[in-house]
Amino acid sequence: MQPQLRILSSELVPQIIDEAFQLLVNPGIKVQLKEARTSLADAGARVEEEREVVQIPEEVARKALETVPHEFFLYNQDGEPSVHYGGDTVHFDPGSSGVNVLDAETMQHRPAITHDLIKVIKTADSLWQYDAQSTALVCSEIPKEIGDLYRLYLVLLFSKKPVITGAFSTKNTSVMIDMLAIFAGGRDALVQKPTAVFDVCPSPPLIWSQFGSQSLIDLARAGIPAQIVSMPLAGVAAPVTLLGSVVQHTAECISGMTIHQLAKPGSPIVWGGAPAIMDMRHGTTPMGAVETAMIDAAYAQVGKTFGFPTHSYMCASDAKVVDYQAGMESSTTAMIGALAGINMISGAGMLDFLACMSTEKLLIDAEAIGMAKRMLKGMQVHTDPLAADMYEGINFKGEFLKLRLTRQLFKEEQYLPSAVIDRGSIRTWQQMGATDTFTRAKTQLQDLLNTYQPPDLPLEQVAELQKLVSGLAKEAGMDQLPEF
């Protein structure tokens, strides 16, 4: 009985797919990695080496798509399946790769540091609404050469949840897989029970860079889940129409999956993205716009037509502080993504076009996610008959509170938010200090961090991880890693 949002008509979906296959031939896909072009040529594609353009016939792409798994699981560090990619299962994780944080005391944006990322990880680890972690922030005091793997390092130390991550270089992709393998029991064990998925991004329009192509190939051969994050920018790096952007997204995902599956058929990969419209007044990329969410829901519907796992960036805001705009944009898009049945929805906690993270917003967004997950449970049949028996003895009085069924079922029927959400009377609100949502989130966050319990990790594996990352830090010019 899960309610669903399907934004495209049954006639539009095949037309989108057909036009995407046309784009694979005319104008084709620019593939900047020689190895990927050779692989495509061997499969039957036509290659213009000078322009690095590949024309991929529909039959070549469809043959590759046939080997894409329709579902897979991510596991926590205890080896338990925690995230299901496939069908209409819905999960949420924090937004990723933010460079700034909102300082809750000064209300200013400042560069993120280690302490900020640890705070985000602890918060997401403590909240049931978040099914996975993300490498949420880029720590400004860490050399760029190891910025990607350092984020993963902190997640592995402070949480056992699966992680949505990504490398900034092909060299570090392999290192990060080795880091994950330490806790999984080796690379072979990691393939059997993956604990992370790696984002891989094409460059709009219709370009797979050397780094993007190599990442697809390396992840496929390693058997580690990849997640395509296609980013058509409507009106600038994609057609201005929402449907035109969906067509481009489809072509970029199909071509990426083809490169990926040719490297190793059957390796897991996700049909994902982070598209946006362009605000023509300001030249910005509003992630909280309803049109952006419409593109997300539409491309997810296309991916589901193929039977592929799906991902999107939603539950984020373009506001600069945690205000009404932040709540409106984040909760609206979280609900749209959930009703669209998108398997992993990234973006919670993010402000300023995904540039800034607020841990307080991450806490507030958890309540929006809780409501969205309640919506997905739909209207459930708990009694038969539905209501008639509950009127026995009521005698036209509002005394349903006396019924045993009321006490038994109200927690099943209602999502009960934390103290961040105010549902008391105005008198109670005044007695509690007449606080706003952000102030209550600050208080709740401090309580949560005070009660956080670090994961029980094998000391030998922790030492191995620390030795690996410390060595790489020294190579990058750091005498020692930050203390925490």
Given for the second form:
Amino acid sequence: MQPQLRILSSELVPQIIDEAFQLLVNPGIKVQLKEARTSLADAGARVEEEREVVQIPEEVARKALETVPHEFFLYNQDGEPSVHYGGDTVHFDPGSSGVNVLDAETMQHRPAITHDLIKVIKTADSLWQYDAQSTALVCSEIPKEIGDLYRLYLVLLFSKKPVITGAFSTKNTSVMIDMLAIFAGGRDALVQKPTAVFDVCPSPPLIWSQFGSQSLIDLARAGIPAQIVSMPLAGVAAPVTLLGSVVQHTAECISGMTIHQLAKPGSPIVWGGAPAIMDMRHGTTPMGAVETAMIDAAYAQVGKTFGFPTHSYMCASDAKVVDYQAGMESSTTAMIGALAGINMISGAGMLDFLACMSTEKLLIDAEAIGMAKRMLKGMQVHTDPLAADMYEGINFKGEFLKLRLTRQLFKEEQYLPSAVIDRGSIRTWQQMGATDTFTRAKTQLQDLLNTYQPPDLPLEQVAELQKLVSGLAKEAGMDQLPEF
Amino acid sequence: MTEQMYSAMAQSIIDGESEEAEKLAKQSIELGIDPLDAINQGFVLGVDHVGNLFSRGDAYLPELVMAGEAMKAAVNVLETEMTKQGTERKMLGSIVLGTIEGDIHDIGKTLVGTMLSVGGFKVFDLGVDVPILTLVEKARTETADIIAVSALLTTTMVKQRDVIEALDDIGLRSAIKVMVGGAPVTRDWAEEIGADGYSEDAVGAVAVAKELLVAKGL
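What would you give as the form predicted together with the partner chain, now that the form predicted on its own is on the page?
Zooming out: every chain and molecule, the one shown earlier first.
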């Protein structure tokens, strides 16, 4: 039995959904794209064209929601299903769109460059705890116009894992789908076996911008999975109450899914988000706050009530270095997300309110994720009786190590952490240099990068990808793509 | 009696009670209290108090914002009265404020605007995603003392430099001071681009703006 956290009572869930449907009518949803307003109006919504406000009656939204797939898979570049969006399956991927990295040599936060992103991709590729890649960093030396697709380009070259990504412009959404299609064997094949999910963000409170609406429509039509990242900011851009923010999240997701399904019924879409409370002293948005994780767990439960695939932003910290706060916030929220049964949990590796990625932290977070995944396996019944038979021949001695069963089952029962986690004696620890977690992570990261094997990609397709991206890079003013 | 009135005024700001502040402002007019005295000896003391608490970490953003809203409500009533009387509240200076083009982050910028305005500045808040030329042009036509420009993204922060260059281009760099702020902005950055002022938070921004006026010799 998979242990579960269900943070909302069975009375609260219908109340949240009911209030969200009421929000869709009053005050309504601001939809800033004409095409989306028109399609909502055609479906029976009332549109105040001048204010760009749409009132979506419950029956209109419910009808659209009926066609949302309750599960789908993401495939790796070998065509194998490796991520299951649906049910209570839990996956993790690194945080995305960081602009800085924590440089482990200088311990400074500095703008990310190509080399840093490649390191992150290789690390996530090598660790089994990460089921998917993200387009983790915005490379500062790359022109903004191609910043989004350039990230995907690097992921495709260095990993076969599926990818959680997103575009910065409507034009680039299409280019990025083409890039994925090169390896999938065309756009149709990509729709059959999608290798990526695209994040799409509403703007709190209750706004679908032109770009957001357009992305929903384009992704639906293309048949490529979309992932709504609704970000109620409790107390500033959303009600201060956690439940109030969950209601807003529900309304933003339902309205987004309605726009999406009206464009093409049956296209895959995920009930996701990156909400946060507002720190009322500093005006910041703590991702490591327990209340942030509570909103996540609650909205996931609401999404599950509808039967939708879910996503959230957890396993991140607001600390600036990889210290106790970083560990506490990342592992606590990772565990809450896992127990909430969230299908894709993004955020590992991140510090400083998602602005900064630390590859060393990504490696340490993998241990927190390993433990969370162990937790999800729950208390397993391996033997019947549970214990009695194992006392045969024991004769009051601590000799269970000699039992065949012990040898058979210890790997099933225990998550075996990497050397990043110190479980040695004090003597061993001293002999090994009396290191802390971060220092051990630095060493292990070096080993990992040294043994990393690049994926065996078909050269023809790599050449096609490089041609496409270098052409766009030239248009953006880059003579040539960085060498690596 | 008047003393009690002043302390009630300050308290209404500390409590963030806009309606109470507005009521007290009206009462003070009926009682014949000079509107300027009501502001400077009553309400402003409340703002200062909350500001000090916030700087020490003993007050939080909702308290700061509500104090600002209450102050605005009171000042609104009192300024209307001053206009009737043919007098005017002397503002410390005028500031053109906005979030830089390409950036739609509103919260911090608006908070700074509230604090500057309750702190005695005339504030022209141009909103978010404001083109550099719009900022500069507004500052020129209003003969503003300061341009305060916010950026929440490292990608948009770089344009803060353009504001300074634009002022240079039209020969107003010495006349108009530039303050920068926003999450990625640091003192080093402010110095690097040649900005005149930088503050870590909204309360600090008021002090910085006051210093800039002193530097201008006002």
